[in-house]
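Only one chain is included here, represented as structure tokens and corresponding to the form predicted alone.
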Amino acid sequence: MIITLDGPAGAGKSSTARALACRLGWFYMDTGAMYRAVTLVALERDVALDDGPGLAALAESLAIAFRDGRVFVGDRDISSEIRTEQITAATRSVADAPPVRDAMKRMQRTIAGGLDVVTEGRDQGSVVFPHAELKVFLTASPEERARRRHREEEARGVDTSLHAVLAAQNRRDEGDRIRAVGAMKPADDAVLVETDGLTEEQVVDRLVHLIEERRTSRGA
């Protein structure tokens, strides 16, 4: 069974998907980490970030894997390396390249083959897994998402204001909506789940209930 979680930044996709997969004992696929992995290796090998075909060929050559909550390229644990500001800034152009998205779509489908999977991103339900048994679009109000991000920034010691975080988030949301490929939008049959005022556990409870409903309807 495949469960997709899509939605905007700050909606809690990653933490919710990870917690849901943990509760269910399923495989968790962090698609953002996969694009970050390609970006990291591209920078190390001097592959131009505007060379779509070259980046796609690189992506196809990489053995990206998830093990015990860590991200690997081959036998190399890159979990920490892909979370730097440099990689965050560079990943957008890599993820925007149509040949790269095609390559990653194939890789994501291969990884998910034969598994019970929770996968999250922007286009998992709308593009990558259009036949997923449950598609969820996880969201929250812009203000709530900005407050969450602001708390995260403060916890990391970043000196910024809530106003600045909200403005940056709005710019990112708009950019994600108008992307030529991999645009952020709910699948036509996605279930909208708003997380305002909910704890992570409550959101996971809601998703587990949705999964049980789908399983019951499939068995009927």
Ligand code: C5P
Contents of the next structure:
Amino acid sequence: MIITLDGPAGAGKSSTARALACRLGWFYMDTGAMYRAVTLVALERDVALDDGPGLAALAESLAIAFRDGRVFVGDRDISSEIRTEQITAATRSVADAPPVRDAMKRMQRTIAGGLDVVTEGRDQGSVVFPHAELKVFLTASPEERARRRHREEEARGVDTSLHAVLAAQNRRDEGDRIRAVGAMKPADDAVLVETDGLTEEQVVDRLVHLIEERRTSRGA
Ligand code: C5P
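Shown: the form predicted alone; wanted: the form predicted in complex with the named molecule:
Zooming out: every chain and molecule, the one shown earlier first.
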């Protein structure tokens, strides 16, 4: 069974997807990490960030894998390196390139093949897994998302203001929305889950409930 979890940055997708996969004992696929992995290697190998075909060829050549909650390229654990501000910023152009999106779509389908998966990203329900049994679009108000991100940054020792976090987030949202291919939007048949005021556990409970409903309606 495939569950897709899409939505904007800061809606709590990653932690929710991870916790849900853990509770179900399913595989968790973090597709943002895959775009970040391609970006990291592109920067290391001097592949221009506007060279769509070059980036796609690079993406095709990489063995991206998830093991024990970590992300690997081949045998190299890149989980921390892909979380820097530099990679976050550069990943935007890489994720905009249609040939890269195409390569990632194929890779994501291969990785998920035959597994019970919780997959998380922007286009998982709308493009990559149109036949997923349950599609969720997780969101929260911009202010709530910015407050969460601000708290996380403070905890990491980053000196920033809530105002700056909100402004940067609005720019990222806009970039995700207007992307020509793979734009962030709920699939037509996605369930919208608004997480304002809910704890992670409450959100996971709600998703588990939705899964049970789907299984019952499919006679599983
Ligand atoms: O979710 P995360 O911040 O790790 O995503 C990194 C980048 O990859 C973002 O720019 C996001 O827009 C992009 N992305 C994407 N499609 C996905 C997942 C992430 O374009 N399925």
